[in-house]
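First, one chain by itself: the form predicted on its own, in structure tokens.
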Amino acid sequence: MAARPAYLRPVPAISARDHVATELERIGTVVTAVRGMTVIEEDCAAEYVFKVVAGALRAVRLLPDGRRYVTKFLLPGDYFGFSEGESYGQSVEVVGDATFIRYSRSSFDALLARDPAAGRRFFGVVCGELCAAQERLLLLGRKSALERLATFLLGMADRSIAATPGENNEVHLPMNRSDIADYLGLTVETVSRLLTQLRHHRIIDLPTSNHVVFLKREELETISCGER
């Protein structure tokens, strides 16, 4: 079975016994946010770094003509807010009620500067994001609409809390179909049509619009890999 693409894999969790986690807990502030709230605004000063504890968020860019592009979905364990410059390159919005930890950028940078282990840890996180960006180019540039959707559903299932990659056969999608469409570079109508097609062929079931059950996971994986 093919490995799940990096852009759909969760960031490895830091052990509670790790001294880096202890330092992060010391400098962090727990924040809760409700659906629809904007946590980060594009082009605003990059003053904080965040870690998702619960819920879901989406990172978005607006094109000059007003079209929206969802660059990633952020789930528990994911970090966001890293910026090369002094301002954020994209906005981050709450998809469903969420809890996250907020670190001031000055405290976060100071931790990385004084603790080599923390520096190595987050260097790995950044490298993972670069790998994810490369694989996402493959998703959008070479895969068909059906392959994109199959890859997305499998990846979201594997990112579920306590899920074992390749073994989770259902997923709750916190985002709506418009979000999925803007993430996959498709229209809402195409996403809805493809979900109906997969359901018609008994590859998935849709008990609700946000709950997907895999009836034939292996077939969905075959589609994802472009082998059907």
The other form holds:
Number of protein chains: 2
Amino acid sequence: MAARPAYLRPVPAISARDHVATELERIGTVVTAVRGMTVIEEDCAAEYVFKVVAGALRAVRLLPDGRRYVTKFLLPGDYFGFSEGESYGQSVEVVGDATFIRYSRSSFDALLARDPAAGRRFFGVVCGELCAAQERLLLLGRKSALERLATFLLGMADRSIAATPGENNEVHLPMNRSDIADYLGLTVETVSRLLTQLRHHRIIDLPTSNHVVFLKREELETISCGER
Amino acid sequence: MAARPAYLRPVPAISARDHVATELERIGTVVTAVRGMTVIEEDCAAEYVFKVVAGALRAVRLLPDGRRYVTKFLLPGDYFGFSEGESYGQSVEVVGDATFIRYSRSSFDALLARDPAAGRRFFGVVCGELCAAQERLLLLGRKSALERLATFLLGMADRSIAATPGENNEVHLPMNRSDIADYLGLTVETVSRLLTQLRHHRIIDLPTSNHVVFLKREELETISCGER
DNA sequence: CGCGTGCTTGAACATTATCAAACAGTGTGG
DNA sequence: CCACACTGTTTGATAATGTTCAAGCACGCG
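The block above covers the form predicted on its own; next, return the form predicted in complex with the DNA.
First the chain shown before, then all remaining chains and molecules of the complex.
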């Protein structure tokens, strides 16, 4: 088997073999997109809902003066494009070549309208997203730069495919320093400095700038929840 | 009519007169709670879902060392207690004496299971919450202290009852400085200093410490989105 | 080989936090 | 009714964390 980085290994389009999954399969189209492409543009008509199959994307919001915030990194299994109103609330761009499934909003809505199981399913999905967002509000509101970075690294490790959460000891980071900084509410320089600081303390290793190895996972965990 | 502050004026328990509302009405119990009470405790079994009728509450998350973050202020019309798993993800405490409706999780789930309209409704509600959370991620990640405060004041004005959004020129703040600080990821001192700064620039007035009057709304709006 | 992009490192600076103290408003008990 | 205590707010001086600006380095690509 070819040595593809984990984030590029595809996962099955639909994981749970239930009837909601079958219905979704019927209405979805598989799409691939290359690095840098914009999949969704903020304030444009919300015509589709998506699910990531492989690769990585980022959800982005901008301030009028150009300051950028990365709301979320989208990895295999994640949905995106949900919106309450007529238009999308944020842009979504491709970080590393990605494959995803596209569902038209009208057929998605029709599914919700006729099938209570689908409604409950997606209600749960969005509740989970909301909970994750709250976790990040805590991170941005009350954690130090180092704590944010440690939390991020552990979180990425837990989210990577085919990893037992809490046990994965290396991560490939599909995004660059600038994306990480904008995700953690820091600057590129600070992210870079803290990574080298962790490296000098032999808590992580950085074989390449996108490949992180945890040398002392427990210590990272201690840092991440602010216990020092 | 008694001069009750707007945040204590009750709103109808159920606003939209549709059949989902009727179903909800059947399964809800009205509850009142006094200032300081804990309605939901983080990590406890998620047995109920709630909807605020009057008053104000705060959703809170804690770090092991005691740092606190206020995830959201809950005002009349807001739902709370949604959770993906078995337990709540955050605590909810009463800020100003509150009245709310309590729905048991099992009857709420049953409603979702039999009624597609209910599923869609709450899917939409949670999507809206998610969007608001993303707005706040941008605020915490990329806005300055002053920008955060301006955004907060305008946001509270828009959310107060019986106000035309964008036109309300005064707000009563049911929460104290410490709550505001924990909501904006700042300290009490910074919040206080920035409020007096806005007052000295005659952008707001503070007849009492919880009553804010907008003297130059446009300027607040300019500040809030970082255009200066 | 040279260019470009992204990453790292350093020095000076700014913003916001921390520590400390004074002040205001409210309720309680003498 | 006043003194007192309590809580919440404001203000000041100092310090820390993270930013900004600037330059050098590394890797990949034409």
